[in-house]
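One chain follows as structure tokens, the form predicted alone.
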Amino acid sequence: MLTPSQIDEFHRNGFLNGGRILTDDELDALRADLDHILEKGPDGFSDAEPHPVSFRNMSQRGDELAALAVWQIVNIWEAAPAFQQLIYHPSIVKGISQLTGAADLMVWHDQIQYKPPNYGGATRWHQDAPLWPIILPMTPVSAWIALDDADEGNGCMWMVPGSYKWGDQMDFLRTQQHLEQRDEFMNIEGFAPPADSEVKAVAPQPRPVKSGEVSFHHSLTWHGSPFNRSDRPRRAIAIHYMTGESRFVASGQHLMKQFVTLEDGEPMAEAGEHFPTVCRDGEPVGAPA
């Protein structure tokens, strides 16, 4: 349970650090079978055998930084027996409840990001809900959950309070997108807040998780990572949720689109096994035995 104050200050930030949720038994067993994918690889599972609905390089591209990795998998949890406990742990299916105030909560997606040791690329700025065109209303909250410590030396997030405040701005994000050193991932320029908002600066701040926390974040936070350059892995894992009310929107484009047979307008709770409910009036559901 998240405590009034900590709901406060999501509120007035559009982040969280939820503090440590995992045990070091639950660590191990995420990192196993995380290393296991990664050694699969993204051509090493057969039709028949369950396998993520993503695996790609993030970073793959045709300039002088095409050797950096960010290694993506999306739905993990369809391939590996600890990640799909995890979609399911009661204290991120409550504290994103609480978050929302949704009583009724579906996985929408998750999505792996590893940064391998010295070569790890750069996540670059952006807001997650304008990524996410088939559902209305927005995807309002996503739990990051770190497996190694990350912390600025190998690229952990960065965000700027507030800015959930100012609305869909990934038009002006995209312009930023040349910001990947560590030196200059703060150095976000050309931007006013809107006049009537609360928050009236751009002010990047490093967000450090330690190995088992979760961190909360609204889906329309500015937030990004730079490259990892250290000797560390950063391994972590982002798990976005839907509440009740979301529905679905025949005209955008995602990858989970394929997974959808729903009617424009028809309620995501009805998509599928693909997006489980985890949470039932306000009380998680617990994962299936």
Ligand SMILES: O=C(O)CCC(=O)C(=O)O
Second form
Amino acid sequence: MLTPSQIDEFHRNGFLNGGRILTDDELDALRADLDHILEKGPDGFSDAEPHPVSFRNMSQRGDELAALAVWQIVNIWEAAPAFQQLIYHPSIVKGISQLTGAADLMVWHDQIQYKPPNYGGATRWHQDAPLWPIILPMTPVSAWIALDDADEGNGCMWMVPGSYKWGDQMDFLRTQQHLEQRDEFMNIEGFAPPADSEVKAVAPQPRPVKSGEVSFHHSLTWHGSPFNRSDRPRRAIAIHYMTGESRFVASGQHLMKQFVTLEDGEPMAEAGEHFPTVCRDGEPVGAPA
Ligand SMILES: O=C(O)CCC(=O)C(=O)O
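Following the display of the form predicted alone, present the structure of the form predicted in complex with this ligand.
Every component of the complex follows; first up is the chain already shown.
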């Protein structure tokens, strides 16, 4: 359970380190499952076996930094038992329920972001919700769980406190895509917060997260992560949830749309087996046996 002061901190900043939630055994099982899937690689799965929805290198550069990689695996929970347990983890699910105020929650999708040692690429500044145009209302809060200590050295996430209060600013953030290195990541320039906003300054900060800890962020919080040029891996998973109010928007496009079996405006709670319910009436339902 999060405390009232943690919940206040989240509402002030749009992010929160919720502390350690995984045991050493749980961490070992998650790392073993992830390493197994990384070894198989994007082309190592037959259609007949459980496989993630997508497995790709997000950092497809054509220049001298082409060796940099950010391996993104979407819905690893469908391919690996330890990750299936994780999406139902009571501390994560309860935390999301407290921070959203939502009694019912479903999984929207999960997303591994693995930055390999020495050659880890950047995840550029962005907001999540504008990239998810097939659900409304916007999913408010995500959980990000570190499988390695993530710090400034190996490309931890950076966030801008209070930025979620400025609404959809993706058009502006697309102008900041040149910021990729650790030493330049704080140099966001050219944005004036709305005059009536209580948050007046753009003040990016690194947000280290230790392995086994969960970090929560609002889906409009400005965030991203620079290169990993350290000799350490940076393995982590984000789990994005939907609230019981979420409805399908048929006009939008998204990787997960192929699995939605609904008409426009119907509740995402009925979207099918790729979007399992994890919380009902404020209580985590627990992982299937
Ligand atoms: O893992 C990262 O560095 C970025 C993750 C992210 O963008 C997210 O969780 O929404």
